[in-house]
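Shown next as structure tokens: one chain only, the form predicted on its own.
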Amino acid sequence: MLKPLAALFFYARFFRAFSVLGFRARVPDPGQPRLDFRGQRWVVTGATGGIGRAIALGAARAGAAVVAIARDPSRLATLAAEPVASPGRVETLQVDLASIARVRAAAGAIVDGGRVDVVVANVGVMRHDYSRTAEGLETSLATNLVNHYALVESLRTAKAIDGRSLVISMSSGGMYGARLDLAALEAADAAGHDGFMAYAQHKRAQVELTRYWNGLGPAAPVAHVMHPGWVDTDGVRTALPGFRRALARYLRSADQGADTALWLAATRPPVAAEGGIWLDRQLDPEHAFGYTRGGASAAELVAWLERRVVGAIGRPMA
């Protein structure tokens, strides 16, 4: 009984801000500023559906050369066939984003193509079933967090991204319900796995990863973390069907979910000393409830991630 009541309170607390009503209130003119990404090279993960697809096409139609990363070759082909005016273009890279080895290989191919201006770590899954990858990681952890870290670190250490580059991490409003607990990032077995809570932990961890990258100094990329509000995506339809049925008329479109990522890349706002998470072009606090404060630090999270990487592939990221 307690869990349904907590969910009801959470949805009621954030309904106006996260629904399409919040977008309309905070972004009265989505067409401004006019986007111009000519001469830029982007990398977008989870690029074949929903928010990722909207970001990839939005950047390409504004002139960027976009490396679109996803797992399904047929959906990548469909994305590549979308009309994009020169000089923008979409190049595709088929990658299993749950595999560290394949993500690192993909990073190598990206490095060979030259410097990257913008990385959008968009991919995210909420899995209610429990499975482990061939490298021994719980699948949603590997997809949502470990390989998010692995991709950015591979590009950073190879100097494909630098102080002129931007990293945008796609978090979720669900992180407002989680205090970062390293022990809760990955369940040991199916009995201890809660897909909803794991997802919230992974998305809270992205906030701390952003803090870590912004603490590395001027040679490191600038990092921002955002969330898109409640968007009607394939992931929501699959993972939260009851939520979607109840709120279908209030969910945002994929383009509305992508808006803040494109705006961040166009305007390059400075990093706030107090951190924060972007929603609808505005920087909101990282915590909405007192109980989510005081969790694991950015340094503790990165040390934990390095241990998981070493355990999975036998060597550290560097």
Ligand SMILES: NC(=O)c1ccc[n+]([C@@H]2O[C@H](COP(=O)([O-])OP(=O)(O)OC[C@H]3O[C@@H](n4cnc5c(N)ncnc54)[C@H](OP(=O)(O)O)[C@@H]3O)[C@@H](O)[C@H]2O)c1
Contents of the next structure:
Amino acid sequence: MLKPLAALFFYARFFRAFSVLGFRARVPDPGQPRLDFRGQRWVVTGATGGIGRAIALGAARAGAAVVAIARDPSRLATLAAEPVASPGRVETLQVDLASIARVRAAAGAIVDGGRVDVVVANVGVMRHDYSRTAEGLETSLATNLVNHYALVESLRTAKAIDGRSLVISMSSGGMYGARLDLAALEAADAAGHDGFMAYAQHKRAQVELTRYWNGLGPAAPVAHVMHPGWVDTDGVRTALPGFRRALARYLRSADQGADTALWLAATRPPVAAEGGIWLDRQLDPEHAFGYTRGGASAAELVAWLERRVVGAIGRPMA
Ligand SMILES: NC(=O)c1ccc[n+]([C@@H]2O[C@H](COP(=O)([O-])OP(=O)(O)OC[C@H]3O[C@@H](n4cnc5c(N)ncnc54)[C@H](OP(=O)(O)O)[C@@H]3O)[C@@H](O)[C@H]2O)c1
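Hand over the structure of the form predicted together with the ligand; the form predicted on its own is what we had up.
Now the complete complex, all chains and molecules, led by this one.
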């Protein structure tokens, strides 16, 4: 009984801000500023569906050359066939973000293509089932967190992203319910796995990862973490069907969910000393409840990720 009640309280607390009502209130003129990404090279993960697709097409239509990452070749082909005026273009890369080896290989191909201006770490899955990848990681942990870390670190150490580049991590308001607990990032077995809580932990971890990248100094990319609001996508349809049914009238479109990412890339706001998470072009606090404070630090998280990478592929990231 406690869990449904807590969920109800959580959704009621954020209903106005995260629904389409919040978007309309905070972004009265989504058409402004006019986007111009000519001459830029972007990498977008999860680019064939939902929010990632809207970001990839939004960037390409504003002139960027976009490397679009996802798994399904037919959906990648459909994306590549979308009309995009030159100099914008979409180049597809079929990669399973659950595999460190594939992500490292993909990063190599991206590096060969030259510098990257913007990386959007967008893929995020909530998996209620429990499975492990061939490399031994719980699948949602690998997909949501380990491999976005692997992708960015591979590009960073190869100098394909630098101090002029931007990394945008797509977190979620779900992170407001989690105090970062390294032991809760990955359950040891199916009995200990709660897809909802694991997702919230991964999304909280993205906030700390952002802090880590921003602490690396001027040669490292600028990093921002954002929340898209509640968006009507395949991901929500699959992972949260009851939530989608209940809130159908109040969900955002994919373009509305993508708005803040495109705005961050267009306006390049400075990183705030106190951190924060972007929603609807505004920086919100990282915590909404006192109990989520005091979790693992960015340095502890990165040390943990490195240990998981070594455990999975037998060598460190760098
Ligand atoms: N929708 C919301 O209301 C909401 C709210 C808060 C936060 N978010 C966050 O926003 C992000 C995007 O969410 P969404 O709802 O747009 O997602 P979605 O509808 O589930 O889109 C999924 C995209 O990711 C790709 N993908 C999934 N697994 C992959 C993998 N292992 N490797 C490579 N690509 C993979 C899919 O293509 P393939 O299946 O072909 O690989 C597709 O392009 C996520 O991080 C999510 O946590 C969403």
